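Take a look at this single chain, the form predicted on its own, given in structure tokens.
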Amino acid sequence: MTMDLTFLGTGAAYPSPHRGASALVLRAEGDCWLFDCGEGTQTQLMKSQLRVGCISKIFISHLHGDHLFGLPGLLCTVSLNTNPDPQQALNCVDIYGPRGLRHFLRVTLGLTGSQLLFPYAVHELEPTSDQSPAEGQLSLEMTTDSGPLHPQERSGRTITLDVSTDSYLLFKDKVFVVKAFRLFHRIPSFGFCIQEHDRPGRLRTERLKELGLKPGPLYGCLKAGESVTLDSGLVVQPSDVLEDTIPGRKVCILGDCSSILGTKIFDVCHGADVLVHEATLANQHKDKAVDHGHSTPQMAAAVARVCSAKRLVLYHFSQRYKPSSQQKEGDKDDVTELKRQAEEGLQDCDVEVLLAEDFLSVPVPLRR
């Protein structure tokens, strides 16, 4: 299964000529998965080459407005490109983020009068109260649903920490486990790791053949981890004919923040293949990040270090930092002295950095 990253906008703050806001895509054979939503997301969709409708799971880190003011109009966009054939089934739309999304989203489609031709359904994380300093902790009566469901509106659910874990678990299916941690900014924020499943390791078929058996479904069978019993009344395990099991691929995306809440989710984002963490301003600007909640590339390179990512890839830049394809002689700040200094901290690491631009796609390759 093919899978990689695209980054529709990398800069902070807001939309501008040379990066858009915050948001990216994971794909994975050709299911999207959009990670925040700033203004101006749908136009950078129709720029890139990701199909706008094929979009079927929405993740909000935080309700800062670059990272959710593109959000309702994108929701629009989705149903203008989605097939009104009123004998399809429409698959619903999960939307993740913090508690008030759901308010945000059923105001701003009713005042509009926005209807939309697919279901969709927000599931709330409810945050703790050290996310964020006392002033950027949101109020009940501010973020809790009032009144009835938007016409597409299903219900969704509200997550809460799992303690054992120091996470929220999203979701599991056949293919992925999403779990959410905890992030300190100026309002509560959220990372997500995104952990595919293991794979069965390769049919040895020279002791199938050895066993006499021929290509067919009792493979199938082997290669689901089912045993399967021969002719000869001999039993074969699955691990009798298999090679070691394939480790799943695992991609980490985190929202603005200057630190990591807990020591637990470290175990979660252990061994990223894909560590995508802010770095808003140089190292040399340190105080003021943090004083507004975010980082500098030396300390995305501690995360990265914690984790043992194979590659951390720095976005969310102050928009005084331009793209290097577009980096001018003379330009008082330049880009490329942050991948520097994330490599500096991670000098005696093996983990390759990179710079998001908009419109890089990053792939995910499998493991071997």
Contents of the next structure:
There are 2 protein chains.
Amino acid sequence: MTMDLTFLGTGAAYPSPHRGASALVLRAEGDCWLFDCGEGTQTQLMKSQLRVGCISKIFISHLHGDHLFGLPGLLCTVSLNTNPDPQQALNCVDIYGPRGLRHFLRVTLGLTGSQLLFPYAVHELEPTSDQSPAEGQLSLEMTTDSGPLHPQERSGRTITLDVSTDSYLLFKDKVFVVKAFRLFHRIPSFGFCIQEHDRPGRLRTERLKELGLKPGPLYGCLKAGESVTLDSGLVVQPSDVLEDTIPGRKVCILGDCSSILGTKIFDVCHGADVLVHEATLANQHKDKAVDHGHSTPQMAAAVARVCSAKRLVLYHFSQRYKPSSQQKEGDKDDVTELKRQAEEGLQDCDVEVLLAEDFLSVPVPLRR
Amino acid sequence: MTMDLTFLGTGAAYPSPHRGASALVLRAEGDCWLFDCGEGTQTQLMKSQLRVGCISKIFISHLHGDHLFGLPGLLCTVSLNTNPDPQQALNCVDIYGPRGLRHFLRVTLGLTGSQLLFPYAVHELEPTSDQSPAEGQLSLEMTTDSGPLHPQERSGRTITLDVSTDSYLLFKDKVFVVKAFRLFHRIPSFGFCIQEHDRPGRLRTERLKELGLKPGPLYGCLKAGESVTLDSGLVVQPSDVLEDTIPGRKVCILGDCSSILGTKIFDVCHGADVLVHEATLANQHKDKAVDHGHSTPQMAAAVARVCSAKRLVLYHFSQRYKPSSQQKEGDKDDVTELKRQAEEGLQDCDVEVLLAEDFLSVPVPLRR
Ligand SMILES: [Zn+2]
Ligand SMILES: [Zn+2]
Ligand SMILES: [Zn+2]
Ligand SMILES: [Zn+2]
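So that was the form predicted on its own. Now I'd like the form predicted together with a further copy of the same chain, please.
Below, the chain from earlier opens the complete complex, with every other chain and molecule after it.
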């Protein structure tokens, strides 16, 4: 199964003609999951290789406008790009994000009279009080969603922290398990860990032939991990006829943060194939970065190191850092310096560092 | 005083890479007023010749997302581009729009923890029940703003229809009087009439010299329309020493509509130097246009005719109509056909028709 990440916006604070506001798509076999949705994401999506109608799940790291203001418009435009199928109901779009997101969508879609062709549900993550300074926390009053649901809204879950793993279980299906974890920022922020399940190796057809086993239902049993007894009485174990297990891939995408909460989360994120981490300002501006709840390349590198990530992708750059292609002689701030600083922090370990730019696509190849 | 209009977005329904969502700036002597603010308006503003920080008043025609979803982000970015002046308080940004706008901003700015450097006030227009089908009307419950004000919010006015003129008086200052009027659309929509006051003509200095009047406070009196008695006993009338009165200009900007409510509004809009009217679909799609609460070029032309407008600017085109510069051979829909259709409806009168494109600037010269 092919898997890749496409960055739709890599700028901090607001969208600019050089860098869109935060948005990133994880594509796995045609299914597209959107992570954050700053203003202008729908237009960036139209400019990319992806189809606007492909988004099936949405994850919002935190409620700052540069990660959220594009969401109501995106939902409306996805709906316009949806073919109503009179034969079957359209799938529900699941949206995950901090408490308050449900009310935000209900009010923005409601007051604008926006009707969607598909149903949606908002599954809210309940932050803990140590995820931000006190002034960054929303009162229960502000996030109340006691009113009627939007006509296309389905009831969503409220998900609380599992203290035994320092994480939130968002969902688990046949292919993936997706968890969230807590980040410290000016307002509560979250990271997401997308873990693909290990899959059985391919059937060794040569060996099956030698054993006299013809294609049929028994092949499925072996692939599913069950042993099979032949007419001859011989018992065939799956391990006899399967190639090595295909290990699942892991992608970790962190929202804005100056630190991660909960030490057990490093086990959850351990060995990530791709770790996406913000690096808003260069190392020399660390005080300012941390003061605003943000990270430097060195801080991002430290997270990649402790997680033993294979690749670190930096994004969410201050708009002062132009994309390399638009860098002009004499520009004071150079985004490649951010890459150098992260690499400096990872000198003795085997982590590749990438700089995200709008429309950069990063493949997540199968592990070997 | 120079005056011009700059279109930041000219597309209907959603922003695209070819046409931004609705937004338009009226500039008068450096003061910038924004009319509608679809998603991506702040980025369009950055791409234009205008400064992001220049916006001092905002007018929202109706609450559809393609006219509104850019507003919270625009306010945040205007704030980032504002220099806090410790010597004096920043001016309040006045925002005018339909009932519900106050709640929309309070919730979007509130849940995202957005703090602005300047105060703002939302002055709500109370629609009448004949401005839309019943399903397009917001319940009082949905627009309630009983909660606490946003920290930077100042109390705004609630403005009701003046039935004697079929209009809403938004404000009157030394230079302008601005009124709104009712449009029929899927949800209540408004048009805006910006009327500059007539100004006294220039002082005829030759004539003043002949009369023996030296520069001084008496010049100001004459300019202000007061007669002056000289030492000789001679009474000088302003009309003796002033050139012709400089007539005020008039700009009318209509939001989405399939018709205008109130016949007296044609007097208010009479003689507009520029009339900005939507033309979402071509004449041959009139049924569909009206069904969706929209207009065709022919319908826009009829309004320009009855108002005796000097110039008609068409905008809010369906995204199927690419800008002329991006038109390709074989494209089925041609935006210049919309211009032709409006001109056809204005054959026997002297109205110039323009097609708006993103970043088009239309001067509003002094009347002669
Ligand atoms: Zn951010
Ligand atoms: Zn943030
Ligand atoms: Zn519209
Ligand atoms: Zn509309």
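Residue numbers count along the first chain shown, from 1. The term rigid core refers to the maximal set of C-alpha atoms that superpose within 1.5 Å between the two forms. Remember, predicted model here, so these are calculated numbers, not experimental data.
Superposition of the core reveals a Cα shift of 2 Å or more for residue 243 between these two forms.
Once you line up the core between these two forms, the Cα of residue 208 ends up 2 Å or more from where it was.
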